[in-house]
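What follows is a single chain, given as structure tokens, in the form predicted on its own.
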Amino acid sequence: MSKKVIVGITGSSATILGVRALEELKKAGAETHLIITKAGKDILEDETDYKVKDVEKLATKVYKIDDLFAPISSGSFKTDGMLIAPCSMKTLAGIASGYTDNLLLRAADVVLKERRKLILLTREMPLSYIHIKNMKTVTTAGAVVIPPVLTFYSKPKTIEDMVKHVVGKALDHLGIDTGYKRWN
């Protein structure tokens, strides 16, 4: 039976750990609801290669982010989490705040109060009090936070190595095992 994630993206840099979670979730047969920002969309285009819409053709669903008719506003539509990557500030206080005024907030704030798995792969640094008490927030409400730390014990070699860390990481939190190098 294959996996049903939602998956946002949003205005912060590391755009690309959304992508390589969208291909490596389409890998592995999984059905994916996805939600871009406008901020996400921007930075998608100023950081990487890719387009938007070649983005969404990685996806099952693609939903805009005023949506709030969408099935994953509710908590009737059955899914196995979300991850968004990369999280940003914004809405982390957002989800941290239960302020739900767009589809990505209302989606994250349906997993949550279902108990489903949500996985934030938050980006900024150094991080602020309130950015602290925010992750806080959401880890008791029962989210994962993952910040997108470097590790080396996988000897990475480039970027996109340390990238395919991070998604692996996340991924595996939901059930999904994309091959990424476990520490021995």
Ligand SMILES: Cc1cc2nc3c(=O)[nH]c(=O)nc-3n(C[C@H](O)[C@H](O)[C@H](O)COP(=O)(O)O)c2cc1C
Second form
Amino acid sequence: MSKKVIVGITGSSATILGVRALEELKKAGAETHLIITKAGKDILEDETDYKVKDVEKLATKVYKIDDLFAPISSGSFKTDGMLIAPCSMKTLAGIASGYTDNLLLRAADVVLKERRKLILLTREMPLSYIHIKNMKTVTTAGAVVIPPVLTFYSKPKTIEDMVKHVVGKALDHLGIDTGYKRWN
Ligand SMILES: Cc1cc2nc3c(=O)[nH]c(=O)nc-3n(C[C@H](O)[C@H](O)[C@H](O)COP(=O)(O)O)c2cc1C
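Would you generate the structure of this protein in the form predicted in complex with this ligand, following the form predicted on its own above?
Up next: the whole complex, starting with the chain shown before.
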């Protein structure tokens, strides 16, 4: 059975993680529901060679950030979970506090309340006490926090290798095997 996954891209550096995740999900035949925040769109076009419209073409369905009537804002729309890649500290704070004032935050809140998988590729450095506290809160609520940190046991040769490794680890949590290099 093909997977149904909500993907969020927010305004943090490393927006390429969201693009690669969408590509891998497409390869795996997953149905994807995409929301990109305003800051996410700006940063995506600033730090990569991708245009938002091309990234949106990778998804099965695309939603506007303020479309609170979208099916993904309800628990009765069943999914296998949600990946936010990358996840800004602002969006992390919104999830941790249950302050669901846009569709991405509402979708994440729904995934948590329905006890589905919420995977957050939180990206900031260094981390303040507030960031760490929010990561603890969402982890206690059931989310999986995967900061995109450097990994060397996979013997990466390029930045692309590093990106694929992080995306592979994240998608593992949704039961999708991208064939990334594992430790053995
Ligand atoms: C170029 C650029 C890079 C940024 N990188 C980060 C980052 O790595 N992590 C983060 O938490 N915020 C980062 N920010 C700040 C967020 O974009 C900002 O807090 C924004 O309100 C996040 O909104 P969103 O979560 O709705 O996308 C960055 C902003 C800019 C302009």
